[in-house]
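Read the single chain below, which is given as structure tokens and is the form predicted on its own.
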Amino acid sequence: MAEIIAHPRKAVAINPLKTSAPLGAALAFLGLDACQPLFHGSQGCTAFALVLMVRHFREAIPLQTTAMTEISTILGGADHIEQAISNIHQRARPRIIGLCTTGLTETRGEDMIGDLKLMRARHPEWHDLSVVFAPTPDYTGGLQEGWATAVTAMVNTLVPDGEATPAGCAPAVRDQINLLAGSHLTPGDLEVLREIVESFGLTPIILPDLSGSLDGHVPDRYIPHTLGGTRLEEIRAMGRSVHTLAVGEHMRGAADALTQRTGVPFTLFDHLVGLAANDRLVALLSDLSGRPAPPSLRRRRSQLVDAMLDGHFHFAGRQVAIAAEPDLLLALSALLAGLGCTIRTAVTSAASPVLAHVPAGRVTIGDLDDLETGARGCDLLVTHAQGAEIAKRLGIPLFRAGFPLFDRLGAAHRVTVGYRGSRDLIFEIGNIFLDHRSEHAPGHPPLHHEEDDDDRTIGSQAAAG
């Protein structure tokens, strides 16, 4: 079991890790269709979140926000609240707007759910409009954090009360699941999972479901609001399904209260990389479908395996460093060790149950300056791209993962869920082993820069013929 370690005695943030819950929300609600996320806050808080967005994804980012001064932060946010759903109720027509606090108005405190409250009963012409409100002050959490308040806010919200209970009038339906995803997940990810779950002849209603709104696809026209994800008859059927999945420590929350509210039972999942945890995911479809694994995934698996036997050469004794989110750290880390490597330091945004089950001595929560000293030495630095330039300084290749991803193209489509996706990342991670060969790597011996030792063996047998 990990030691946990905070900073008590570290006064900055130097080179922070944490990207803001109010900009993990914002990421949530984008998975929903026909959403306006709506920050409450000053411009530029907005504006920080919307760059970062719009780096990593490459796609136009539908955000707006309240626009506070400073006289309405001293008096108070609401007309600007009701002046801002209005204007976006009129101009982009969403179905769903959803609500973030920022740091500026959680400190000044406001009766957001009172305040709603008041402004429906002054506009009648907001019948066909949720609202979801999620509280997500920037001094709380992470994105992490921030995209588990906006599900739950989602769910409380927006899923009918009782549908699944023995007294309600909606009969479940019983090929259909529920898939909570974790803001760790990826639309290519979200894309193959669903692939999965069809697979045995069930239909997933997954939410948020990035890989419908930011999937990287061309329009055939403008609309101001997000274009795919979850629909709102999605979310209102959510009731009806036989059981739900949940992926991320931090989808607990919501999966708790859609159970609380539907009667529909959950299992979570901390992840979806490596081997026992997909064959844990195949073994419960199998059993909610009546259906054996198909063909397919059996091919898949296989492959995983054999993968795992080829990579495990060329990971066994590696050093290697990671900064993440914590339900990321945990996944990749457990697939790392499990491949041989030794995770030297972990370093993570916020406190979580899931790290002491990181596979390292320690797991400190701070920043990238934690990380960077802590790294000198290792093979291998994996953390977002924030950390390019101490990869740089300390002449350690970095594996990106996380968010944002700025510096490199495709990162909403990179997948390492499933068989297949944790098959391409151990032949991406151990591709940079092999680009950068270290004959101090413990635990294995040298490697030769000229040709690897099967190829010696491949070239004496064929000379021996």
Given for the second form:
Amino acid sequence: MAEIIAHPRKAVAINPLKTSAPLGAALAFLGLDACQPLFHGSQGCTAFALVLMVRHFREAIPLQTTAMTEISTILGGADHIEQAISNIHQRARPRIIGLCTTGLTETRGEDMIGDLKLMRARHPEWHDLSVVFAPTPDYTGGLQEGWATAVTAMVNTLVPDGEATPAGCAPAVRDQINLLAGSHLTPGDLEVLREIVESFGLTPIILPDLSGSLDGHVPDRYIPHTLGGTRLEEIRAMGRSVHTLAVGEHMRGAADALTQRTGVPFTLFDHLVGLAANDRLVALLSDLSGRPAPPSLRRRRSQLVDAMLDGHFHFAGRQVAIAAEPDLLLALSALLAGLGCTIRTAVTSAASPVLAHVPAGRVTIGDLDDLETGARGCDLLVTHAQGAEIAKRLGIPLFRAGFPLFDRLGAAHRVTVGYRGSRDLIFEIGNIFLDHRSEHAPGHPPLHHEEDDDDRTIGSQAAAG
Amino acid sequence: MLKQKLQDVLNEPACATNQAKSTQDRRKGCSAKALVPGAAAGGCAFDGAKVALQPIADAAHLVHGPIACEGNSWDSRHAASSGPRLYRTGLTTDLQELDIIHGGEKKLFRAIGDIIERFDPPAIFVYQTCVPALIGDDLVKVCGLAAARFGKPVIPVNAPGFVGTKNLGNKLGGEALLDYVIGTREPEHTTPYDINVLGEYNVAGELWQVTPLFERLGIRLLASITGDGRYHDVCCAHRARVNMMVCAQALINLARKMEERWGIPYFEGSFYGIGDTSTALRTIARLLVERDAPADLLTRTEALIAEEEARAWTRLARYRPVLAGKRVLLYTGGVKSWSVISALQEMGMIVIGTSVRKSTETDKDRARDLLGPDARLFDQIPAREMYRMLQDGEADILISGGRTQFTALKARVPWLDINQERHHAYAGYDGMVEMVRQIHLELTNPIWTQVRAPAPWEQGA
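Same protein, the form predicted together with its partner chain this time rather than the form predicted on its own?
Full assembly next; the chain just shown is listed first.
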């Protein structure tokens, strides 16, 4: 059990690890087909998030703003929302608008749900438009939390309530399952998960599905909103699935909401990296489908085992410093520790129940400066692209993971889930260790283990905000 | 106080766009037209202020606000530094819900103290953002108290995002320099050749394509405002003999007020394009001589211009055979367009259209003169229309900022980046040669025939 350290008195974040909650919500909405995310805030809120996502995905990103000004903030922004929705409805014709608040409009405080109801009454022409509202103040949580809020809002707004509507009571489709995807999964990961699920003869509805929209394809015409991603009809059909897989602890809220609305039970996976997690997935899919694991998966499992056998020599005893959002932190540190690395420094962006399970002495809720301070003498840094300067300063190799990865091609296509993704991840990190073998050999002080001089009782502690 | 400042900046008498407006429009400010909910694009005032000031490389830049303002944007511009790296450190008070309930002033004060203790910078710029502005955190007061307590310049930059556009923020950044920085220190010595360059941010190291030219003429760059800038140099900027304003729209208020306050004449110039670079050097020399620099500077400048122009045109000549006849769609804001048009035309390229959305009437006339009657001047091209133009083969290459990058690429049309995120430096004589080289590389890249080939299942369709 890791001890969780928060810095309630720390006044300044130095080299932030965190990106904002509205950005995470927008990213989730980009996984819906024919969707246009909209930030209720000043135009800068949208511009910064937009630029960062464009740099990460190397794609045009549809993201709009209600363009709040000082005066409209004070007077209340309902008419800006109304005007924004009208403009988007006319110009881009999306089927869904994902409306996210920001720090600015949340500080002011508005009755968004009430306002939206009144607007809809005034605009009968919006009848074919769904508006999903996600309250995402910038001052609470980060990308992962914003993503979770948006997915929960999608479920509560778009999935018919089983009790209330007769359609919800339609018989279950026997081979259909739901997959609630966490923000730590890339479009490439989702593509692979779909294949794995389908190899059991099951049909997954993935929510949200970035593999359809942000997988870097070249469309043959101009589309002003998302193209690809979960379709509205699919979301409405989620109540007829036999089971829901939720990937990431931060998907628990959405999974709970889905169960409450539809009665479909769920199984939660913190992540799908490494042998144990994937064995659990395969066992569950086998159960649900009544089919044995297909030969291709068995072969891949064997390849992963072989990669662990070949690779573990290079991981054993290595000291790693890692900074990532909670669910990704758990996924990567579990894999590394599972191959014999010591997680010397673990930094994350926000409190989460999974932090206690991170295989490290302690987890700091902090910034990349905490990572830098704790990384001296480590063999590997793991964090997003903003860690590159730190790695250079410390002379420690960097394995890039998380968001944003603006200095890498193919960030959307990196796969780390499934047997094969885990195998390749072991190769990729193992090769970094191989490249840096000699640098840390003679003349280097002997490995120092934090637990050697740590006489505290290691336990978990409630973390503050 | 911020309100007064805004009125002042929006009334800028030296701004041609502003002067062309009616009194009523002027009062609405630069941003009145741009902000349409659901159809707006571009950065906020905070973004603009940060763009203008952050290149001061040895200073700390602290953003007072929730995580979005700094967390989503830190270290994202390629304003290069020849030494200090502190400006690339992301610093924010990362306001949490409780900070907003209790007010963020104390946290801000402690943050300033922590930064001074940790980094000991010559100065800290503190940027206001929307949320603390809304809850009434008094940035000026906290910065004043901190400056007194810690004995360091702590400069409030009062440009919360919701007061307007990025351009307005540039100007508010300039105001902060006027109010708190410029004139607070005397240079160790002065020369008759001292100049400042305003509004050049050293993106991709462009300033360094120009400073060797200054050095050869014996012109001293007293303060770069702010590319590769140093805080103490900016403090001494009031002793320069001439101000050159590079990004005219951005810091015109600064140039005009420096003239008012310290009698420094300014001119608007550009280092994009061969002709414009020569004109800029010529104007600097003339203004310096008018202010008592030895007159031989003029002849030395002409000699340098003749040599550099000849060298540049010789180097460019080899690209002409490939580039001649190729059609360019130029889509960028501000002065950059006019400056490169002549170089492209000299290569025999045909500029089929250019954007004029940030341009004055004078600029538009100039574009019409350069491009002839057939060229189109665009205010804004909707993405859908631009995609169609490119898909229909109306241009061989799009030269633009990052915002339209994927419109070109998805239409499988060559694209050249001239935005602030670009990686190549295009200033001065060498920069223009580099730009033409990059256009050549892009147009002749072997991928274009490959990616336009039909898929197997499309053969014969």
